[in-house]
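Just one chain is shown here, as structure tokens, and it is the form predicted alone.
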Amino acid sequence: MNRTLSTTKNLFRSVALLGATMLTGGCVTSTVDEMVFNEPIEGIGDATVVILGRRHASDYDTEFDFIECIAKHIVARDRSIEIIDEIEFINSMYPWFEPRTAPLRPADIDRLMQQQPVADQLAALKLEYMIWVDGSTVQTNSAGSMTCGVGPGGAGCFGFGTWGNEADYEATIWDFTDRAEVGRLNTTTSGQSYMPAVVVPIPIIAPVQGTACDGLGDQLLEFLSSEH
């Protein structure tokens, strides 16, 4: 099963609109791809799932706090799906799943199975699928200028400054049981951010991460969710 979802926001008009697009954030494009090779069909009962981030690339780490958010997406939506928290599962395991030891590939799991203390621990948490999810959020380019200064009528910034990120995240979906993998996802979203300054600076950010943790969240839960 493909498919491929596209969204954009265009939410900074002008500087009428100012207030309403402070609230809303900045300019947001996002693509998901999903790619399930086999989906429950009555979710997953009660086993439990690990979402974890690869820290094994030399120039960024997947960020523990964007874990964490696609985590509590879906708890937020689906509170039947058990998630075991991140960094109590790589501590529990230590030091099974740090960077330089945690597996690769399914096949790699029949390794860590080896392990009795491993093998014990994984059954006691009915671990049924482990989602590794791989990538960053990163500035991509920044332009403009601003002047802050003090004067007899009070201190002001004047200016206009604007900024780029894009984030590029891929999540595996791991059946644990069967040592098979079911399932890939893809996420790339980019954003504009703006900082206008007429004595008050006032940042609008483009949710770029969040928008992310969002599509990659919405795909798990349809994946993961009973209700189907």
Given for the second form:
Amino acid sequence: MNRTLSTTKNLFRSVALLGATMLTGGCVTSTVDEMVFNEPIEGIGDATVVILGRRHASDYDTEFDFIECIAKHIVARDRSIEIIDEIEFINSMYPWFEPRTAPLRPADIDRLMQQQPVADQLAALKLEYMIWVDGSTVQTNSAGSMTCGVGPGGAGCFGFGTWGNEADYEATIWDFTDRAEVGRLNTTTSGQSYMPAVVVPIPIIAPVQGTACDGLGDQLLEFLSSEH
Amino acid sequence: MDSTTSGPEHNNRAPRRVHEAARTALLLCALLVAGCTTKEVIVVGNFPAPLMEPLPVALGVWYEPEFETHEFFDEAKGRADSTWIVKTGEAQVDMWSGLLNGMFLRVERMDGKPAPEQMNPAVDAVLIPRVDELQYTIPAHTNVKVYEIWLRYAFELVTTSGEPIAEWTMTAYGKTPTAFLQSDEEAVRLAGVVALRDAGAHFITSFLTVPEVAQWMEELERSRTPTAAL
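Given the form predicted alone above, produce the structure of the same protein in the form predicted in complex with the partner chain.
The next block holds the full complex; its first chain is the one shown before.
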């Protein structure tokens, strides 16, 4: 009797968990490509890394919060890796990392280093790797309709909406000491989100950007960390 | 004019009609005004000092009153539009003061516009910046999910007595993408800050490439070398 009760309880818990998962997350497909060489086998020691977003395209900017997400992902899994905050770095190097002036090739670093204050600042930061992330998350499609109303008896919505998101990011790793590109990682993630509404809208969001962040973060962690 | 033929002297019912027309016009105006909103953006931001070896120049800077209080006004063209006021004056002075202080060995704010009779601190030359044009776009205008601000500056480099040394123009551009829970005003303000930072970056990288400026710098350097005194 007790055994049957426990099995029923477990089944109920599993169904509830599955339902909760379905409710909180839509479907996401993710692909990560990797091409790296000269990996630091013993980690980066006390050197630092900076992750920067590319923002010189006319129709998109790599999101600041996406860069922050990757940095947090890496540091949370290996506390020995020191990642310089992107905005702090850009401000301390002003105006050499603005969209107009940022180096596009590793060879451009030599041009920057000709400025003594820039060379001194980079030396003080002990910068070993500069990682450029280029891409963005966009909404690809949307459909459905929803009507909301307010009456004396209360308020409510009815309808159904769905939309797709796609994230496409490429990370390029520059070795600062050798002034060379040592890796290129790419992640493409897509997902469909849903929002059915019967009185209360229930969003089923596909974590597209979050999955892209995790995918790119894991690959970068593998490159930078000696423990992964 | 033909319309005068329907004036009071020709028709007794005309005043009433004029009243009605005026009332209707007023109502329409009120409706039109009620449909429009005014969006005011005051661009403010923290502008970092440039990381560079200062140029060996004592530079004076004169901000025209129009520059210090620069604002852009764009009146709504329809009911669905908003009237925009983008105030950049304070941020312009903040940004340019910080930038020039880091870019040149000594920077002095002038007491008055350089002219033969004007008493001003002794400097090598005086820079007079001016905003010639400001354009903005919001996603409602372009269907692209980006807010943009484009600025065109005109610079004059003059002697303390107001004689021209160089004149040139420069553009600056700033954009910011749409973001969840971000108002149009906040996005335009951010685009303004990006445009001002871009203006600083463009000025630093292009100042010595202006032929007249390069020539003046060369002459200044030559005049300072001991051989020039011989």
